[in-house]
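We begin with a single chain expressed as structure tokens, specifically the form predicted on its own.
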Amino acid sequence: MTALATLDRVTRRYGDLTAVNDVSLTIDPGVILGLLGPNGAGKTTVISLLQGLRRPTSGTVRLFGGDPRDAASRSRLGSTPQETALPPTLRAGEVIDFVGKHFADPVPRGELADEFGLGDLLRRQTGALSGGQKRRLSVALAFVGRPRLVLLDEPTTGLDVDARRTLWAALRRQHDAGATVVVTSHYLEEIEALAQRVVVMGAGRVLADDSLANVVGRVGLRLIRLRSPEPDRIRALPGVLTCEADADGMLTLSVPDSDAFLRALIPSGVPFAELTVRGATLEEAFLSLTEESIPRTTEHAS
């Protein structure tokens, strides 16, 4: 299988400050692939990289096996960037149609419209659509030329609940009709929703890299929930990480061994009811995963 896209031992730099420290990663065709990291882990910066708006300070950044760089390699490359910018006094159709001429075989504007939501604002300028409605055009703009791979950074900013579901099954939708999709994000249950494949940074490296179940299960907690009178001899016992009570008096633990606090815990004599036993989520192993990263707060880092 030829790789869409590969970073080998990249490291960006901006003065003083690592963005990127010698990473590597290769993007598949027909995956959604999910970039996670905290503000400044240098998610964007990968993607920059990918674009050809940045050139690596050492390593190879190869996008369609060629420069990301040259325009020939972007040809079948869509992206949304963090910021969105639309010309105002264009409307939405005409702002789909400029952007469709640059691609040989662009999609139809009525097709994309029907298939991202935007039927209603085909003729109304950008100026005057809502912050959400620009996110979802600049999402939209990202497919029009029918790329092979789609760089989508934090897509669903500023938009509700349900919106972000809409725009989350076009997302699957395109995906099944063949584009290669990488999403950053803030949602981590967006990632969830989406991504088959997680990438998690931390401080501009690579803290893992696998299936969205692997690496749930790399974190290797375990999240009890029960009911008791003595909450202080739950807390006491064996395993037990960390131990929170909610309004309703049900206890929330984390342990390493479900099984050996269950053995602890019912010979103990300590009287619970409703005990459940669950994974991790995505947050919990996010978390973990970068809890011992150094945070960054410079803007160019993320």
The other form holds:
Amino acid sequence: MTALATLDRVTRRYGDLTAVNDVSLTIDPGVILGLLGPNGAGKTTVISLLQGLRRPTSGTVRLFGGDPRDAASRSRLGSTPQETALPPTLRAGEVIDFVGKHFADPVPRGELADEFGLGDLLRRQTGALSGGQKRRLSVALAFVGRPRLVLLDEPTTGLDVDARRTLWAALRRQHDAGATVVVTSHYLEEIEALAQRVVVMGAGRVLADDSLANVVGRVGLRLIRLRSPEPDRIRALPGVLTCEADADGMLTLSVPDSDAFLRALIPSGVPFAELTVRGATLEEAFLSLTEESIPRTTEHAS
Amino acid sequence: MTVLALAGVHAKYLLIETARVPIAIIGGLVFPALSLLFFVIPQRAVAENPAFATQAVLSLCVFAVLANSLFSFGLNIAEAREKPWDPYLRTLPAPGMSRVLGQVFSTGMLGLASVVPVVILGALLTQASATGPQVLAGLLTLGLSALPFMFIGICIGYSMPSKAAIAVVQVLMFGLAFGGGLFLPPVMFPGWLDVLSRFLPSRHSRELVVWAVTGSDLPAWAWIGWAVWTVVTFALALVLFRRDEGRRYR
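Take the protein just shown as the form predicted on its own and give its structure as the form predicted in complex with its partner chain.
In what comes next, the whole complex appears, and the chain from above leads the way.
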């Protein structure tokens, strides 16, 4: 089984911003891979490196064994525009035909339209389509060329629940038919619904690369903030994964189970005040989980 | 599919897109013809002299092609680079050259269309004249002489945002048109302007086309200048095109 695409120690900078930082990733055929992370984590840059839109600052990107910047390497790749940016004066059917002309064996427009629920829209100019219809057309375009690898960047952003589920169902059918799919999202729900393998990115790095079940188990993290004169005893309580103190003495703890933590905190007799509990965002969950494995130089201000 | 066939596909859909907003085409078609009506035809000394009139009509043909090339390439490319549709097209398995050639074909078609009214008005309302083979030779030369304009347009498109491109294209278009003797014939230029004019690609194109149609002398500086501009602007366009990753935000 050879990899469809690889990133080998890839770094990409924009000026002094490092969008992707020493990332290695192998995409094998067969799975739906979810690329999860908050905005600015580097997901879109990874996708655009694989599409050949951008060059890595260092490291190598391979697509079907070639350089993605060569057109020939992209003949089995399907992508979709990130924003609904179809040329407004072209008809939906014309856009499908136009994109299909780039591939050796395009899916006929009628067949594609049925699959993505575009049947009665083919004669409409794309400027007249609704947001959800444009999104369906955009995603459909990724499958015109019968691709082996499909890269979908935020495919359902801005869609309502029904439209999102319809699109997910179409993606699963395409996957069952043999396409390997990489889908980026900042919604855990979307990744849960689609992916088998999950790569979590934060601040340009890969924070986790694991099966869906393992990743979901790890992001159910709670954050507890409190003030205490004895931070060392707090830190030693069972279940505390990380503990940070800010300048005015507030402690921020991350724990997998806040109820269990409170049951341990109160009988311990450690003095505390101003306690609040909230769910951690994905970013916070993964940053705290990987704090030991990634040396971090930034201090948390305030 | 070959690069050429794909270029045809891109040209076809570019033309469909343009044709759905007809005013965009009409502007390009009408402007050179209006210039002929306002600047040439009322001047009976020019319009009634076959040699002057032919030169004036040919100059405006060069102007039509110049305006078309700068606008189509400069503006279309600059605008496309700001829209997410263009990055999407660049993920398709088409070499970059087929997108550029597609633009060349579609611009060429529109350029040809904008020359037609100038030629017809010139034939009907002035003493300008040319035989069939002369017209054919003129069209061929016009196409070749447009190369530096296309490449300049590409350079503009790949080096600046569209709002800057509009301004630069307009200044360049009028500068090159006046300086190259496309509105006023170079015989009316003061000495210093005539010298300056001989370094401009618009002047080279004018001399080439006039030579091809009327058989007048072709000064060496005209075709050497054309060749130099073509090579230099092509090389620059290629560098900018290869470097391009869509619009950069800082």
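Positions refer to the first chain, counted from 1. Between two forms, the rigid core is the largest collection of C-alphas that superpose within 1.5 Å. This is a predicted model, so every value here is computed, not measured.
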Q) Rigid core fitted, then: does F272 show a CA shift of 2 angstroms or greater between these two forms? A) yes
Q. Rigid core fitted, then: does L237 show a CA shift of 2 angstroms or greater between these two forms?
A. yes
Q.
For a quick test of reading the superposition: does S254 move by 2 Å or more at the CA between these two forms, rigid core aligned?
A. yes
